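This document starts with one chain, in the form predicted on its own, laid out as structure tokens.
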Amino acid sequence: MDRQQSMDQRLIERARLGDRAAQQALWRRHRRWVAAIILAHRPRAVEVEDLMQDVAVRLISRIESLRDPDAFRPWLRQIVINVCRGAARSLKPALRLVGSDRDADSTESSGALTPTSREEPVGQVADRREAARRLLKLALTLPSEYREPLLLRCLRSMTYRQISEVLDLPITTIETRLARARRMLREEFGSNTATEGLA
């Protein structure tokens, strides 16, 4: 067991006993990858921050039901999925049409897929940011089994092992899905330098 898992287990045990400080610390430690899962599954008409708040509330109200601290990440991921599905069901048809062409610009970093050098000319930086924005928008159209690990890897820089723990899948499956996701994006986007950020 690594240091992070050990710290998580202690926080989980304290959180399950109602320790508010532990619950808040647990949320702070995991909220970044939760945002990536939300981004992969949210209805476009719903803000990421609104869903983040819903997930935080459910985490705190349901943490005592978690029996196995080792299953925390898959357990929290399932809460995220359920919150996103609930938000999708609650949308009225008219609301689905409003803002349907919105980008993911309101998310943490639209250029996170392709870091840029500070020495690049302004025009090149702008071009790369636009390419990254289009690439992220395209990534959001992938089937969820490819979209989710790709966003965790590219936006959150999670390791294959961490992604396998969150998704509760073997590392070999994660490797295969990431390779397939990258190939799908390259086929759609073309052999553009923006896809270099998909490593």
Given for the second form:
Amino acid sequence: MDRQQSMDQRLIERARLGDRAAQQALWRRHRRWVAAIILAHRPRAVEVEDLMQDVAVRLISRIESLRDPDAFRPWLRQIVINVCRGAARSLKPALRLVGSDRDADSTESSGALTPTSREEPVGQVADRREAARRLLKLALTLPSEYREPLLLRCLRSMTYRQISEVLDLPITTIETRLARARRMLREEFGSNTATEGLA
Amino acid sequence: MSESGKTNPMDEQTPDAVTEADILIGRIVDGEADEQDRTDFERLADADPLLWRAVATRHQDMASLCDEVDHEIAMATTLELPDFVAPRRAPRWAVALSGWAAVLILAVIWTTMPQSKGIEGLPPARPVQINPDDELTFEQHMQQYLLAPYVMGELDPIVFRVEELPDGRQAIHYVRRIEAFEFLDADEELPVNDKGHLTIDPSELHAPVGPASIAETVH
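The structure above corresponds to the form predicted on its own; please give the structure of the form predicted together with the partner chain next.
The complete assembly is shown below, putting the previous chain first.
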């Protein structure tokens, strides 16, 4: 067990007993990757911060029920997934009523890659920030088994091992999914820019 | 297929199978490659120099993507846990108590000052018998907070404003300062600006090594 895990275990034990400081410390240590998972799974019409609030509430109210401290990361990830699913379910009826552009983009990804907006002026892709936005947009359309490790990897401090702990998967699987995700992203980004005559 | 156009036997089994080059490039981009990985990659790149370009491209893709992810979650990652202990009846003066540098701004009535003398110096860090469902008093809250292994104690409060009240009393506004610590690895740069302020969220620093023993050593 490394020191991070050791610290986590102590915090989890105390958090389960209702220690507010331990809960806060635990939250701070894990909230970045929680935000990344939310980003990977949220309905597009819901802000990451709003879902973070829900996850925080559930973390406090349910930490007592966590029996195995070693399973904390997968346990917390499942909370995140459930919160995102709940948000998607509660959003669907409203979408039909509102029908705004933003809401139309608000459901879980179907796995199909989203074509570039037709309104987007040709040439702006050269802008680095715009390219980054489009990369993220494309990343969010990858199948969830690929986009999740990809976004977690974007938290530069997360190693393959830590990602494997969160996703409860072998490291080799994480590596393979990351490699596929990157290749899909590059191919799709390349084909989009080529379509616009900018490659 | 990779940018290099190189195929791998695995590709014949499943259309989206990754190549050895894909895996090695991933490790290099993610900083997880060891010496053997680099050697293996160079061997592959000798036969297919376009792999170097693939490394550069994916490096750039990840850098851009990571910047954007950072931007998207920036606000969310500052979110603190809500205080469920005293959700509705929390006294107004209990504005905030969070993290290593928790600063609690209090407005206390001058006539009640004798009651607050106990806050000077290090409060005793002993367990408090509290039902998590009960509302905490400020002192109970502080004692709970001080139980955390990374909190050393409290520095002397600083009075920053004295307010005359209509009834002749004075309201003393002061800041309570929590002393906490985190550990940095030997090879890490101290993230402090020229004013001595931390430039990153302390929670992003490395965790204490061997929490209990180190904490006790520092005490």
